[in-house]
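The form predicted on its own is given below as one chain in structure tokens.
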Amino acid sequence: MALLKCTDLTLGYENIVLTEHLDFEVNAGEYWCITGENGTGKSTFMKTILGLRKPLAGTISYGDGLEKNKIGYLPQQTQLQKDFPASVTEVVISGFQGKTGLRPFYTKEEKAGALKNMERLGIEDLSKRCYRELSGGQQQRVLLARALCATGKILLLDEPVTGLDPKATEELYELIKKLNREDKITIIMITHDVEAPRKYATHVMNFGEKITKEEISSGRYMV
């Protein structure tokens, strides 16, 4: 069963039409690289997947469990974000928070949790330093702990590596590539970089973007 199906799907806001009549379906394991030029509707198609926009058009079915509180999300971050004074273990626990509803506190289950995917990234170490005060390659693993913590089955990133150097960029790339291989977590990330899909998904969707027909032919390419 897909853990996606979007069917028919029109994005935009304000009855501006961004992206129209998606069709597709994203199973389990699957790796898309979502690109496009800037105000295709890329970002606006992340947060329609996390209902915090409502499609103009078309539904968006969610199965094998999944629900909308239980997608791990990584979104673009803004200056006021990376300036946020608050623990490493503070921000990647605070992942839960979709699924504590009105409880004020964090169960032991979830506070291993947090140390678990602290460990998967390789930032346990950083559990007590100050969040504000890491490089932006570890920065992001942080916030890539704190989605996995929402999910076992499915993240969306939104350009994760923009503004990081190479080094860290290869890093990051490979601890995703290492999510999605070996714990089989699905991953549809927006990228600019021209060599990510070819590299790493599965699946490459281009918005608003001309692609070969060698590429549509492939199998691996939508328009």
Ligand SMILES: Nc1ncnc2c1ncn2[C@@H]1O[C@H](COP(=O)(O)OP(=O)(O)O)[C@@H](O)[C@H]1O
Contents of the next structure:
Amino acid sequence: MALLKCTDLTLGYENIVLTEHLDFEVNAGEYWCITGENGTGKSTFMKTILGLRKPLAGTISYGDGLEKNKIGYLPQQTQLQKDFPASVTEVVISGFQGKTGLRPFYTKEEKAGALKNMERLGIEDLSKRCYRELSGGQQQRVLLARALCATGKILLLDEPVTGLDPKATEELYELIKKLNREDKITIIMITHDVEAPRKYATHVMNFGEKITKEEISSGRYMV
Amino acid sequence: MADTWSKFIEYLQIPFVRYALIVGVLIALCASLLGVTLVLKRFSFIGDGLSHVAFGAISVATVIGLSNDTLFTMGVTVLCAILILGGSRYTKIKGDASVAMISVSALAMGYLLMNVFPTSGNVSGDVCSTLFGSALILTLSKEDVILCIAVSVVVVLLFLFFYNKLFAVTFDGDFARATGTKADIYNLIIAAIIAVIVVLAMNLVGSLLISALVVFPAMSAMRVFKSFRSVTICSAVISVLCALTGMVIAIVAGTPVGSTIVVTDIAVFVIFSIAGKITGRTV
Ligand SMILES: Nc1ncnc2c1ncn2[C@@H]1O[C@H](COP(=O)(O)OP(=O)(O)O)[C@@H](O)[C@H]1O
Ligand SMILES: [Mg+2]
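Which structure goes with the form predicted together with the ligand, now that we have seen the form predicted on its own?
Let's see the whole complex now, leading with the same chain.
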């Protein structure tokens, strides 16, 4: 059964339709890259999968043990986060918030989990640092660690490398690849990069006049 | 100096003064708690906006001769707070504009009502004390004080209970929502709490200065501290100390209570800004 299945999806807002008749399936372990010009509805698509917006028509179903609230998300950065006083630990552990229900505090396991995810991304040394004083690449790792707290199965990344220098970009891509190949976390990533899809993805979906989908064999060296 | 001190001790014997100090400290504490959240959500002026709504509501209550105007005022203010904070995600009118529209309308209508149906001879005196706070803080009854203590305890408990959720919702609402946090409910809670605080605080500093209580301690703390927890704790401490200092000065020197507290807050902000510049980065 597919992790994520969209059937005859129509995306858009009250006054505009961005995409119609979108059908596709994402299976566990796949690495999808979503490309396309600005304003073609890539972020909207992602927000719809996350349940932040309702599709204008069509259905999205979650399977293979995936629940709607267990999706990890790395949003396009907002202005708000840029001046927020928060330590790295505070940001990372907030990834567990959705699981706490009415419980006001984080459990020992959650604190340990946050630490583990920071180690996974090599940012445990930054744990006491202030989030807004980190470099762009470090900030993205922090948000990635937070997303990992929310999920063990699938990550949705909205332009994770935009604004990063080539070295930080490369490092972030390698980290994401490692999460995909070693930890078997399914990836859906929006990117403007032309190389990344060829290098890492198993599937590419291009938003534009028409949506095109493509399976990339070179990227398919997973078990 | 010894003179001033003995004068102060003397004042402390008066129950009204003690009441005022208790109420002032509690209100300052409550107002500071949500400061960081409101500043970062670009709702710095919600204190002003809501207090103008409360002003309008009080005018209406007075004109139609309601006996229990505090409850009425709280109700109306909470409702408007929910409209402003809760609606901003759905409506086309964004934060600052909706605050401005609602607050100015309420202010204008309240003032108009008070002029058309004057209930006391001194309309401009009434308006002035509502805007800048009155000596009313010194005429609190025991019941007022008990109400204030009760409400403050509830506000502080709610804040502690929802602290981690507030952080998640303020830092990144979309992420929180996507991972199953009921962000809309917490935004409603924020709105209700801030409305209650505003109505309480109107007596203390008046509606023009409420924003100062909300914004200054948070801004001062953010100059020096860099984590959400340390900023929150620091702004609560700053707010309480400024309120105490301000009130003591006001009582001893006979200056207006509200403005004196606000000036104290401004002074602390200046000090913290300089301290932040000098120390550079701290945690
Ligand atoms: N809240 C909204 N209401 C109405 N239209 C919107 C809203 N958000 C985005 N849009 C429009 O939808 C289109 C697609 O936006 P988006 O999904 O962010 O594109 P992309 O991420 O591909 O650059 C844009 O034309 C944008 O103007
Ligand atoms: Mg986008």
